[in-house]
Each structure stands twice: as C-alpha cells, then as structure tokens.
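Only one chain is included here, represented as structure tokens and corresponding to the form predicted alone.
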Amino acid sequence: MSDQYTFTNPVDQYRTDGYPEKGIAAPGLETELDVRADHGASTYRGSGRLTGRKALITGADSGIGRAAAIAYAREGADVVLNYLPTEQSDAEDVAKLVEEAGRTAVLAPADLSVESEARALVHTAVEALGGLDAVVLVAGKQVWVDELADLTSEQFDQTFKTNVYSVFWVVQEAVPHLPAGATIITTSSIQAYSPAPGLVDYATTKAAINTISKALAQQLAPKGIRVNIVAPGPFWTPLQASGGQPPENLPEFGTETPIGRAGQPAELAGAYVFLASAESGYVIGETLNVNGGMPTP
C-alpha cells in the first residue's frame, strides 16, 4: 500500500497468518516485537486537516497512540507525546517522525495511574505548545487473567486508575484550557461490547470509558468542545504481546473478525484524525467502531 488513499483489498492488506507465540515484558516496547506493527510511518500521507492544531496524545510511544501521533504531525499538528518513563526509547523514535514532518514534538513521560502526574501532564502540554485544542487519550492497561480468583484487587484498581480515572483527571484539568472548536477523543474497545473471559477488569473499564465520554460530550458540547470515542477491535500492538493476551492466543489473534485478521495501528490513524478535524464538527458523543466487522450495538 503506497498510502492510505490507495485502493486495496482489506482482507489481505496486512498480515493474515497470526503472530508468534511469544510474550514480551510489560509494558512492552515496539522494538521488542518479533513482528513489528505498522503505524503508517512509511505510508500515511497528510493533507493539512489539522494544520496548526496543538495535541496531547497519551500512549504515544507505540501502537495506536504512535499511529495517531504520526498522522497528526503529518496533518499539521504539534504533538505532546505521553508515555511511561520505561518507554523512552520508543517515544524518541516517534518524536523523530513528528519532527521529520516539520512539527514540534514534546516528550512528556508520566504515569497516568497517578493523579498528580496525570494532571501535571496537561500543564506540561499547555506550556510547551502555548495552548491545547486536542486531547487524545489512548494509553491503557490490559492484562489477561484466566480465573476470577486470580484477579487481584491491586490489578483491578490499577487498571481502573490507568484506563478510567486518568480520563477524568486529564479531561477535568484540560477543559479550562480548551477553546471552542477543541476536541477530546477517548479510546474504548470491542471489549466494551463483547468482553473476553480473561479481561474482566479491562473490558469493564472500556465500557466505563464509553459512558463517561458520552456524558462529557453532552456537558461540553454547548462550550463548543466535542467529545468522541474510538473503539478498536483486535489490533496488533505491544499491549497484546506483553500480557494483554496469553502467548498461546497470539497465533490466532484477530482471526475471529469477519475480515479474518488483526488490525494494524495504521488502520486506526484516520479515525483519530477525522474526529479531531473540523469535518466531523457535527459528530458528538459518537463511538466509532474500528473492529474488522464485529457487530456492536
């Protein structure tokens, strides 16, 4: 595929033969994957849809957040890249891609499960970019646990803090800085609608993200601030290989979809661009499902 506008058959556009039965250490680095994900670095072509925008993207070091950051930069946005401190090397690679697009990249490590760090991240973004008009919340915690008896309160709490509390903390801190026309995009999942038995805590948080986002969308719409949600299906990222799936599931990962394969982060970039751009000005409180054809309510 030469770029995202190239006519192609989506069934065999990307890898269809599964992934190695091999896990990597959490939180997972892109460079540790035997089969690397496609983030659109060699294909995404911008067209000025986000010219001059100032964006904060969480989980921007790898996976979906990385693809969004590359696309935002190529569409003309300056980007604050958030990630965990242990993911510094991946984040530096993304920053280079942003800068190669002629945009500003700000490295902003922070653990979003810690309230003080999540809130401080917003101020880092505002100060570094001279404002903020796009908040893109992608970072998440996903750990597969077969039996409920083995799901600890500590993990349950950490998953909620990372996935749900961080949305509350970051959005609450960001709203006073957001002008009319700004956008907030959160990240739910197919797990909100079709939860896997080993992802009890993660699936529950993704349903909560849907709900909090739709409530916020109604509250903030009169201020001219739009809130929308992207709900990915099975996408190949370090999150899956670092505990999000059991290693024995990886060879068949994504084959349950009607399209018959897992998605690549590059295939999500356009959704995040669309929801931040002015062309989606009448789209508010929407969950945009990008899941290879799996039915959702």
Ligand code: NAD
Second form
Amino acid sequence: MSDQYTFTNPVDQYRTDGYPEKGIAAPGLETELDVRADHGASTYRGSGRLTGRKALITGADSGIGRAAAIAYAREGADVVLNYLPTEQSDAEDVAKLVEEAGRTAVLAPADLSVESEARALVHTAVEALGGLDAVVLVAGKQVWVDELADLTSEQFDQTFKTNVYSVFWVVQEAVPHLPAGATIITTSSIQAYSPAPGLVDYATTKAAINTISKALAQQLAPKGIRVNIVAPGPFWTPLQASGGQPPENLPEFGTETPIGRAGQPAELAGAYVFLASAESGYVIGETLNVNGGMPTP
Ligand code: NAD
Ligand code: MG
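Could I have the structure of this protein in the form predicted in complex with ligand NAD, to go alongside the form predicted alone above?
Let's see the whole complex now, leading with the same chain.
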C-alpha cells in the first residue's frame, strides 16, 4: 500500500491471523508488542486538512492516539502529546515523527486520573502552542476482570477517573481557551453498546463518554465548538495486550467482526482527522463507529 488512498481490499489489508497469547504489563509499550501495529508512519499522506491547527492529543504515545498524532502532524497541525510518565520512550518516538513532518511536538506527560494534572495539562498545551483549537481525548484504561467478585472499587474508581472524569476536567478547563471553530473529539468503543462480560467498569465508562459528549455537543454548538465521538471496534494496541483482554483471547482478537480481523490504529486516523477538520462543520454530537462492521444503535 503506497498511502491511505490506495484502492485495497480491506479484508486482507492487514494481519488476519490473530495475535500472540502474550500479556505485557500495563500500560504497555509499543516496543513490547511481538506483533507491531501499523500507525500509518509509512503510509499516511497529509493534504493540508488541519493546516495551522493546534491540537492536544491524550494517549498520544501509542495505539490509536499515536496514529492520530502522526496524521494530525502530516495534515499540518502542531501537537501536544500527552501520556503517562512511564511511556516516555513511546512518546519520544511519536515526537520524532511529528517533527519529521515539519510540525511542533510538545511532550506533556500527565496522569489524567488526577484532577490537578488533567487541568494543568490544558494550560501546558495553551502556553506551548500559543492557543488550542483541537482537543483529542484518546487516553483510556481497560482492565479485564472475569468475575464480578474480583472487580475492586479501586479499579472501578480508576477506570472512571481516567475515562470519564478526565473528559469533564479537560473540556471544562479547555473551553475558555477554544475559539469558535475549535473541535473536541472523545473516544468511546463498541463496548458502549455490546459490553463484554469481563469489562463491566470499562464498558460503562464508554457509554458515559457517548452521553457526556452528546450533552457537551449541544451546549457548545452555539459557541461554534463542535464535540464528536469516535467509537472503535477491536484494534491491535498495547491496551489490549496489557490486560484489556485475557491473553487467551488474543489469538482470536478481532475475528468476531464481519470483516474478520482486528483493525490497525492507522485505520482510525481518517476518522480523527475528519472530525477535527472544518470539512465536518455541520457534524455535531455524532458517534463515528470504526469497527469492522459490527452493528451499532
Ligand atoms: P493504548 O494503550 O495505545 O493507549 C491508551 C493510552 O491511554 C496509553 O498510551 C496511556 O498513555 C493513556 N492512559 C491510560 N491511563 C492514563 C492516565 N491515567 N493518564 C493519562 N493517560 C493515560 O491503547 P489504545 O487501544 O490505542 O487506546 C486508546 C483509546 O481507544 C482508549 O480510550 C480505549 O478505550 C479506546 N478504544 C480502544 C479499542 C481497542 O480495541 N484498542 C477499542 C475501543 C476503544
Ligand atoms: Mg501507551
């Protein structure tokens, strides 16, 4: 494939074999994956769709956020990359790709489950980029627990803080800085509609993300600030290999989709670019499902 516009059969465009049954420690690094994911580094071709934009991307070190960061830079945006401090090496790899695209990359580690850090991140971004007009919330926590009896209050709390409270904190802090035309994108999941039995806390946060985003979309639309949602299906990322799935599920990961395989982060880049770009100006409060064909409400 020469770039993302090359005519291709999506069924076998990427690995159809499933993935090794090897778990890694959370949050997981790209460099720890035995089968490396595609983030579009060698294929994503920009065409000026985000020229001059100033973006904050959370979870930008790896997986879906990494693919978004590469695409945003190649479309002409400067980006603040947020991640957890233990993911510094992954984040540095992304920063290098952003800079190779001729754009500014700002490394901004912060734990989004801590209110003060989530709020401070917005100010770091505004200062570093001289403003902010795209808030792309990709960071998330997913830990599979087989039995309800083993799901701790600590995990339940941490999943909600990371996935839901952080949306509230970052958006509330960002709005006073956002000009009309700015965009906010959150990241839900197929789990919001089809929860897996071992993802009780996680799936519930993803439904909450859909709802908080649709409420915010209505409130912010009159200000010219658009809120939209991307809802991925199964994508091969460190999140899945580091406890998001039981390791024994990994060989079959993604084969439940109509297309028959897991997605690669590169296949989500276009969704995040579209929703940030002015070309989607009349698209508000929408959930863009990118999931290999699984039906959604
Ligand atoms: P990933 O592991 O590459 O990215 C998740 C990122 O979340 C991590 O890199 C980390 O930087 C960040 N994160 C976790 N806890 C954090 C915290 N407390 N503070 C700051 N950052 C934190 O995995 P991914 O699959 O690319 O996940 C990105 C998003 O996509 C998540 O919201 C996830 O729920 C969502 N999603 C993923 C899939 C999938 O199959 N991979 C499916 C649906 C939705
Ligand atoms: Mg990571």
